[in-house]
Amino acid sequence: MPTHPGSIVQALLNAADGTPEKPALLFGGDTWTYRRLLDDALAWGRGLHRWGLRPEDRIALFLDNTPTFVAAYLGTHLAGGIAVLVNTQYRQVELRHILSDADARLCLTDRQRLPELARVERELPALEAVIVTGATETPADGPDNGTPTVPRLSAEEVLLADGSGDLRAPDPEATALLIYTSGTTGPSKGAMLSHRNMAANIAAIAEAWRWTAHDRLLLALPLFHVHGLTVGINGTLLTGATVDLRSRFDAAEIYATLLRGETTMFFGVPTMYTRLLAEAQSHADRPPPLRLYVSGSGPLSVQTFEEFRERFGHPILERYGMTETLMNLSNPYAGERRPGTVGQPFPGQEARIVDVATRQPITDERMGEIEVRGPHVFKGYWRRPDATAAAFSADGWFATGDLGWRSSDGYYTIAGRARELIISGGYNIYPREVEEVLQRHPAVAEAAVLGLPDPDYGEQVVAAVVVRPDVATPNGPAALAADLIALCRDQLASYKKPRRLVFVDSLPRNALGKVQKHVLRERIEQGDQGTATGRA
C-alpha cells in the first residue's frame, strides 16, 4: 500500500519545510511558492481561529478558482474545521439545503455569489457570518440590497487578526470534507471524507501515474469538485510538485499555454477535450507531447479518444472516481489504455463486480454492480447513519450504484448507473430536483426528467412534461417551454436546465405507478414526442 503522511495539510508542511522556495501554485501571472502559500493558509488557520472557530465546524467554500480558496481549505484544516465544498453555479435550492444541512457557521465567497447567497440567509440559522474575498473594507449587501441579516466580514478583517490560534496538521482519521452527492430517491447527502481518506488516495494516484516534483499541472477544473481538489491541488502538494491553476476553461487559452511546452499534466473532463479538438483545427501547431493527459467525471467517447490520439499525439488515460470513494479506478500509465474501459484498481485499492440481486461476486464478462474498497472510501454520510449502513456490506465493500463488468484481463468497463444520474460536461445531474423545480409551475401536472446522449457533453438532460388540461397556454407551447427553462435557469445552476423540453400526453408507468424512464426514453429517441418540443 502507498504509503502518505496522513493529511494534505502534512504534505504542505514537509514541502514548505524541504523546498520552501519551489512555486507550488501559479495563477495570473502571480507565483505562491510552498513557503508563501503556507504562510497564506497560516493566516487563514489563525483568523479563523480568533473569530471562534471550533474543532469540526462546518466552513462552507462558495468562490471560484483563486489561490485564496486553496489557502483557506487549508487553513481551514489547520484550525481543526471541515470544508464544505459548494458549486459556484448553484442557486437558492441548492445553497439552502447543503449550507442548512451542513449547518456551516461561516460561509466563504466572493462579490459575485453574494446576492445568491443573501437570498437564502434568512432561512440559515446556523449561519454566524459570511467572509467575502476581494472586498478591502465590510460588504453590507443583503437580500435586495437591504440590510444584510447575516454579518459580514471582508477577507482582510480574518486574515490580519491578532491571535496566534492552536494550528496543527489534522487528525487523519478526522472529517476534512463534507461534499454534497444526491441521489433520486431523497434529498442530497453530504459524504464525509477523512484526511487519511484523502492522503491515502492520492498517494495510490501519485504511484499510479508517476507524479513526480518534477512535474507541472495545468489545472481549469472547479475546485468545488474532487476531480480538482482532491486530485489536481492534493496531489500538487503530496508531490512537491507546481500546479497552473486557471479560474475556468477557456479552450484557446489552455491550447496557448500547451503549445509553450511548460506543462507535463493536464486533467480534464471529456467535455474539454473535444473543445480542445475544435481548438486544434484553427492552429498549424500541436503541443509537444505531454507526460500525461487524464479525463474523468464522465464516460469518454472512443471517437474523442481516437480523434485525440491522432492529432495530439498521446491517448487519454481514463479513470474512474466518484465523491464517496475519491478515485477508484485508472487505466494504466505504462501499458494499454484501453478506450472504452476505466481500468484496474489503483494501488492499496480494491475493485469487484457483484450481482445486484445478490450481492455476490460474480465472474468476468458478465454485468453487475461495481463495489470497491480501501483507504479511500468515505467514512459515511453527514448524518445519514440509516444511509451509510446501507450503502456498505458486512466485510467494507461499497456499493457504488454504477453498472460494469470486468473483462477476463482485469479491465473495468462502466456500462450505466443503476441511479438514474445524468453526468453533462462532467457535471452531475440528479433528475428529481429538476423535476421538483419544473412542478412547480402552475401549467404542469407532471415532469420526468432523463439523460440522452449528446456529442459534445456526454449527455444532455432532457424533460418531458405533461401539461394540466385546466391551465391555459395562450401563446403556445413554445412560450411554455422557454418560460419552464427559464425557471430551472432561476432556481437551479444553469447547466441542470433542460436543454431539451418535450410536451406529452402522459408518462409511462408500471403497474405500481412507476414512471418507467427507459420506455419514455424509448419514445423520445424515436420521435413520439406528443405536442411539441422546446429548446434551450
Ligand code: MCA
The other form holds:
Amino acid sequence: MPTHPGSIVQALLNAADGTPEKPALLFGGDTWTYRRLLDDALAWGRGLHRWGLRPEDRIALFLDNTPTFVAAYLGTHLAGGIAVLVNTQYRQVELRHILSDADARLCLTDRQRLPELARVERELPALEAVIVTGATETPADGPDNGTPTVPRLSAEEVLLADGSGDLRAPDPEATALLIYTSGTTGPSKGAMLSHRNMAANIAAIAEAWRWTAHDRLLLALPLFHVHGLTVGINGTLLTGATVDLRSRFDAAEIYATLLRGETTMFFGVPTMYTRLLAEAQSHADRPPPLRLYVSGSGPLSVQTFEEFRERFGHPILERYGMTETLMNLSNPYAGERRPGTVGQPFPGQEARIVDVATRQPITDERMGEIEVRGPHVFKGYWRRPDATAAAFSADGWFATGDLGWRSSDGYYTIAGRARELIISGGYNIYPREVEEVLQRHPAVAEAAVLGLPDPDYGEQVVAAVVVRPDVATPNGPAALAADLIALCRDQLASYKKPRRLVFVDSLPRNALGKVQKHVLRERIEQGDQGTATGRA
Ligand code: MCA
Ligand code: AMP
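Output block for the form predicted in complex with ligand MCA, input the form predicted alone:
So here's everything in the complex, that chain up top.
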C-alpha cells in the first residue's frame, strides 16, 4: 500500500518546508510558490478560526477556480472545518438543499454568484455569514436587492483579522469534504470524505501515474468536483509539483499552452478531448509529446481515443472514479492502455464484479455491478446512516451502481449504470431532478427525462412532456417548450436543462405503472413522436 502523509494539508506543510521557493500554482500570470501558498492557507485558517469556525463546522465553497479557492480549501482544513463543494452553476433548488442539509455556517462566494445565493438565504437558518471575494464595497445585494438577511464579510476582513488560532494538520480520520451527489430516489446526499481518504487515494494515483515534483499539470477542470480538486490539486501538493490552473476550459487557449511545451500532464473529461481534436484541425503544429494525458468522469469513446493517438501521438490513459470513492480504476502507465476499458484497481485498492441480485462475486467476462473497497472509499453519507448502510456490504464493499465486467486479464469495462444517470460533458444529471421541476409548471401533466447521444457532450438531456388537456397553451407548443426550458434554467444548473423537448400524448408505462424509458427512447430516436419542438 502506498505511504501517504495523512492529509493534504500535511503534504502542503512538507512541500513548503522542503521546497519553499518552488512554484506550486500558476494562475493569471502570477505565481504562488509553496511558501506563498502556505502563507495564504494559514491566513485563511487564522481568519476562519478568529471568525469562530469550530472543528467540523461546514463552510460552503461556491466560487470559480482561483488561488483563493485553493487557499480557502486548505485554510478550512487548517482550522478543522469541513469544506462543502458547490458547483458554480447551481441555482435555487441545488443551493437551498445543499446549504441547508449541510447546515453550513459560512459560505465563501464571489460577486457574480451572490445574487443567486441571495435568492435562497432566508431559507438557510444555519448560515451566519457570507464571505465575498474580490470586493471591497458592499452594495445592496440581499434578496430582491434589499437588505441581506445574512451578514456579508469581505475576504479582506476575514484575512486581516488578527487571529492566532490553533492551526495544525488535521486528524486523518476527520471529515475533510462534503460533496453532494444525487441518487435516483430522494434528495441528493452529502458524501463525507476524510483527510485519509484523499491522501491515500492520491498517493496511489501518484504511484500509478509516476507523478513527481518535476511535473507541471495543466488544469482546466472545475475545482468543485473531485476530478479537479482531489486529483489535480491534491496530486500537485502531494508530489510537490506545479499546477497551471485555468478558470475554465477554452480549447484554443489550452491548445496554445500545450504548444509552448512546458506542460507535462493534462487531465480532462471526454468532451475536452473531442474539442482539442476539433481545435487541432485549425493548426498546422502539434503540441510536443506530453508525459501523460488522462481522461475520466464519463466514457471516452474508442473513436476519440484512436483519433487522439493518431493526431497527438498519445494513447489517452482512461480512469474511472466516483465522488464517494475518489479514483478507483486506471489503465496502466507502462502497460497496454486498452480503449473502451478503465483498466485495473490503483495500488492498495480492490475491485470486483458482483451479481446484481445476489451481491455475490461472479466470474470474469460476465456482466454485473462494480464494487470497490479500500482506504479511498468514503466514510458514509452525511446524516444518512440508512443510505450509508445500504451502500456497503457487511465486509466493507461499496456498491458503485455502475455495471460492467472484468476481462480474464484483469481489465474492467463499464457497460452501463444500474441507476438512472445522464453524464453530459462530465457533469451528472439525475432525470428525476429535472422531471420534478418540469412538473411544477401548470401546463404539465407529466414529464420523463432521459439522455440521448450527443457528439459534443457524450449525452444530452431530452424531456418528453404530456400537456394537461384542461390547461390552455394559447401561444402554441414552441412557446411552451421555451417556457419549460426557461423554468429549468431558473431553478437548476443550466447544464441540466433539456436540450430538446418533445410533446407526447402519453408516457409508455409497464403493468406496474412505471415509465418505460427504453420504449420512450426508441420512439424519440425513431422520431415518431407527435410534435418535437423545443431546442436549447
Ligand atoms: C456547460 N454547459 C453544459 C455543460 N457544460 N451543458 C451540458 N453539459 C455540460 N457538461 C452549458 C452551460 O450551462 C451553458 O448553457 C453552455 O453550455 C455554455 O457554457 P460554457 O461554460 O461555455 O460550457 P462548455 O464550454 O460547453 O463546457 C464544457 C466543459 C464543462 C468544459 C466540458 O462542461 C466542464 O468543465 N466539464 C467538466 C465537469 C467535471 O469536472 N466533471 C467531473 C465530476 P447556457 O448558455 O444555456 O447557460 S467528478 C466525476 O464525475 C467522477 C468522480 C470522476 O470520475 O471524475
Ligand atoms: P459522480 O457521481 O459525479 O461521482 O460521478 C461518478 C460516475 O461517473 C461513475 O459512477 C460513473 O458512472 C461515471 N464515470 C466516471 N469515470 C468514468 C469512465 N472513465 N467511464 C465511464 N463512466 C465513468
